[in-house]
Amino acid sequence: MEAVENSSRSLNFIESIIEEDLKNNKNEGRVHFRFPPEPNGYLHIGHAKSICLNFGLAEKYHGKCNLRFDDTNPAKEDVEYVDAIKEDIKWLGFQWVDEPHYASDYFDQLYKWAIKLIQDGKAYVDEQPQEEISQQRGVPTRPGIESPHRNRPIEENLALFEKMKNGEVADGSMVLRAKVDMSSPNMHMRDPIMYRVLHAEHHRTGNKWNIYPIYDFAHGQSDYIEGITHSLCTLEFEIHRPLYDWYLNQIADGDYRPRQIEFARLNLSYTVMSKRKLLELVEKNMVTGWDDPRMPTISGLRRRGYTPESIRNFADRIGIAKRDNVIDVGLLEYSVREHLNQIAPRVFGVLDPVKLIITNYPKNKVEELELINNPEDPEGGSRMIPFTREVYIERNDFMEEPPKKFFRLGPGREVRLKGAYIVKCMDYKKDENGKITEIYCTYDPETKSGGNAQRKVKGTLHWVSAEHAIDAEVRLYDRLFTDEDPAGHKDKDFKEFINPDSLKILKHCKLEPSLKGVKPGDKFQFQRLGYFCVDNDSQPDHMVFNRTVPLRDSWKKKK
């Protein structure tokens, strides 16, 4: 296979490795990747970066990318997670080759290789408690202490390993360890555990197995079985690479080896990226579930209204690095805003309505006004919306005593109702608590938008006909955490930084009638307010919208 040229940007270090391999016809010109999630939770934005990398490189180099589930820990895994992961990958716009693979597909072969290592004198059964094993490993600056079972006879190891496999020993009572190097400065090489006893039903193999391989033993061997050429991992696996290669050297025939390459994981500000911590938020009901729109999970971002294109653009923007760094979450929000600006129809929605009555407009008149759906989309077309004597505007678009640079509505002031007429405030009405209930205006019929007489005013307001308005619930989502690095404080729990204002629910919003019949997932720009998405909870008689992102980043002003 020939190297693929990319004139739009320079190659990242992984692409340089691949192109050098192709130039040298390594692996006979094959390029084969894999995305290997553990099905113990929902994927998050960090996984999205890895998905875009692996599947994107497969597309660029006309290669293949497998989906392989690392299902070696049945105590934490679930079919629900398997199905969610498949859905997330497809939603992002990628497709794996063939059927999904599973590490459990290879349990028989992995067991045979474990037997081979025992027979070759390179693995042994250790009956010590885990605490004792950990202590004997010591520290990198001095050699560890060998297990008293390290040199037991091969036949005895085989017999004990068979007992482990047959379920004749208790959980935690025995492990199979590789015999590597107890003096290595790399702690992962100090006789690592290969198998542990675990009496748990597996979602695919049932109760067939009572022993399960450790990730380090299953990972490289699964790559080898599938013919993976470039095994891309995040930087925390760099120190595991010597063990990855050691295992392969014990079992591989011929020259072929998959190559592990590490890249920096995605660290995002104001976000936690640990599945364990995200699971804690779900289990403690601090969010409504894995797909809560405040969560950094792909399902949560999808429900909030993020688009797959925006996430892929974000992944491309941040690129691939060799060193860890923190990406400002504002860049992700910018990528979402940029794409929605191109595709989202503009509509009118009033979130905190107050009634405006145009006293000199005919009481029963309904005027149909034509508005452009999206000036950024040449194919976006237009729509007709009704204009009547009574409309709703935003409460904060009116002030009784407006300051000089307030270009909205106040007593004696004029504004344009977007797409309609210029109106002038003549009076207003308050209730017994001093709350504005009605605003009284007159309109100038010579100032209709699109007409010949275009008198200029500084303020333009969005509005909705009171007679035709649709009621809706709108959920205003903000960042889930108030701290830039909520998980980075050793003396504090990350949950202490939960943003108490991360969700505000507005019950009595008014929307233009063109939104009747919208479906969950439909996306719009509420003019002057931000981008919004129809939520999964929405029903024809109870419409629910989520705010995806504001029109511009207002977070820095809050801090």
Given for the second form:
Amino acid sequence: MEAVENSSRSLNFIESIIEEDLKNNKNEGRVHFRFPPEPNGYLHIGHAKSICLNFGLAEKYHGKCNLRFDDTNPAKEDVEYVDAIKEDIKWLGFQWVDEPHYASDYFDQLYKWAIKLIQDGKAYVDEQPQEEISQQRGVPTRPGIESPHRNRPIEENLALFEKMKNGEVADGSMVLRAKVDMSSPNMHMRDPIMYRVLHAEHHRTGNKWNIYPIYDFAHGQSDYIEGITHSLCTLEFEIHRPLYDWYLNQIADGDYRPRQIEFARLNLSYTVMSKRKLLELVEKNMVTGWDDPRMPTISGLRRRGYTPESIRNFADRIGIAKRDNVIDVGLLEYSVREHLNQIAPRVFGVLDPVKLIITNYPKNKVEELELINNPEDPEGGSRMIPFTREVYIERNDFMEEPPKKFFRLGPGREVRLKGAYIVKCMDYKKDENGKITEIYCTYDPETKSGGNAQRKVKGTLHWVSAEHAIDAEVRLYDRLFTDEDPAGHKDKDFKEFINPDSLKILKHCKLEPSLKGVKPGDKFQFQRLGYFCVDNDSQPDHMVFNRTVPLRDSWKKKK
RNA sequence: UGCCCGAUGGUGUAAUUGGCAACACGUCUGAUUCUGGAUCAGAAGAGUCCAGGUUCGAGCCCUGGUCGGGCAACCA
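Moving from the form predicted alone to the form predicted together with the RNA:
Shown next: the complete complex, the earlier chain at its head.
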């Protein structure tokens, strides 16, 4: 039934192009994609969209998808990021064909092509200062003017480029430029830079090179070398496409050309989605790292308790198009809840405990009660949990003067302790500050769960036996920013919108004893509260849980 | 005042030879429930940026506007 739904779903514009190409037997019916991250930061949910698109398309059309690191700028790149990126892609459940590729694998070939362009009179060395070059380029509304070095002899260009390559000239003192069109309305065609001098150590090629190609002179060629058929990228590269095609036409033989297609990047409400800004949050210690559970990074979402399935479903739901979009973060949350509802075992955890004493329950009695692990999962089984005279319940499940619609505990009111008995509140105690310290109830032995009690009550509470409870730390996360579009204000820095309450740490929460021995990454539903997972910081004697997402709460909404 | 791209319920996405706008999330009802969860049933909400044109018929085609985004790193 899933398959039917899948196959009958309408195509996005990229799929339409692919199916058209397939119909025309373009590229002999081959489809080959690539995901081309620059290893200068961690992947975020926006990259996940692209990963799901590229690898997903490869699966759907029985093609291939490469992983290619776009590592042409050693000044910003690092192996740390290479490793993290690979891990994130694998975690999402995708596998690239062969070994990962690197743009740096093609430096030799790129260099040869640069020579060819020079020999063809299509490229020249320009040793003007950067400011000069940028000034001559003009502005979008006015044409630029040509460099005085534009028409220097080929031999001279060759000699100069050789010097650049050999490290004989200083950083920034010379560039190799393509001879395209200084009067083009497209700024990228105004004799774009192909190579710059950079005496930097590259994480893969070491000190072999003193010159490094610019993105535009590397990306299309890399696609070409790898036999990519559809090169998908985000909208801001649209204007680069004529240059992408121009370079390819200078170097390619035959008919085959990779085709660049642009789609709109993902924007999520209440967060930022640029590596630069995320890096800033990390470097200024406004979060604990790239994998801080509040970060929209894949590693952050993973630590937060998101599952690969939920992210892939999310990516599916948001679709692919060319118009700018802002996805409600609520849709992401919906996607995790949907999956976790299926797979997460239910447990009892009391975050803000207050003691409830059942005055008519025997003092040393312990009853082992059986609870279903997950009503949504028939295979989920059940577990035993101890019930005793003193239990903890959630502080906000009791009110001294409850309103009519409050289905929980209050003086004289009855509720069911889930899986146990119906209890009635007879009395309660407060300290000098008016804080409730103890609640006294009686229980009705006839109402044991699973029995044939007729009586029904409106409210059901979760609880934990005081004597058996495990103490734990629980971290509650909220959105990182208070503004829907923190980066969208011209006059204000996005950091001004950081939510001061994005992390709340709760100590001494009380968890049911079955949670002993959980491992980082384990996921649960704390009943009536939300989905939680064990954090990497968790220790056997000091458990730490992250709240992935709260349950939907129609009571809270009503208030 | 150049070039490129876009415009469909609150948010996304769809409507595939032009046939009176669909799906998901969200919202609101009601049912059900030992999770105020989940589930189930139903409702409201756009006449497709505007104005012309072609056509029996236009969200889809044409013309002209408007609005939004992008482009002037030796970043990607």
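Rigid core: the largest C-alpha set superposing within 1.5 Å between the two forms. For clarity, every value in this text was computed on a predicted model and none was experimentally measured. Numbering follows the first chain given and starts at 1.
- After superposing the rigid core, the C-alpha of residue 140 moves by 2 Å or more between the two forms.
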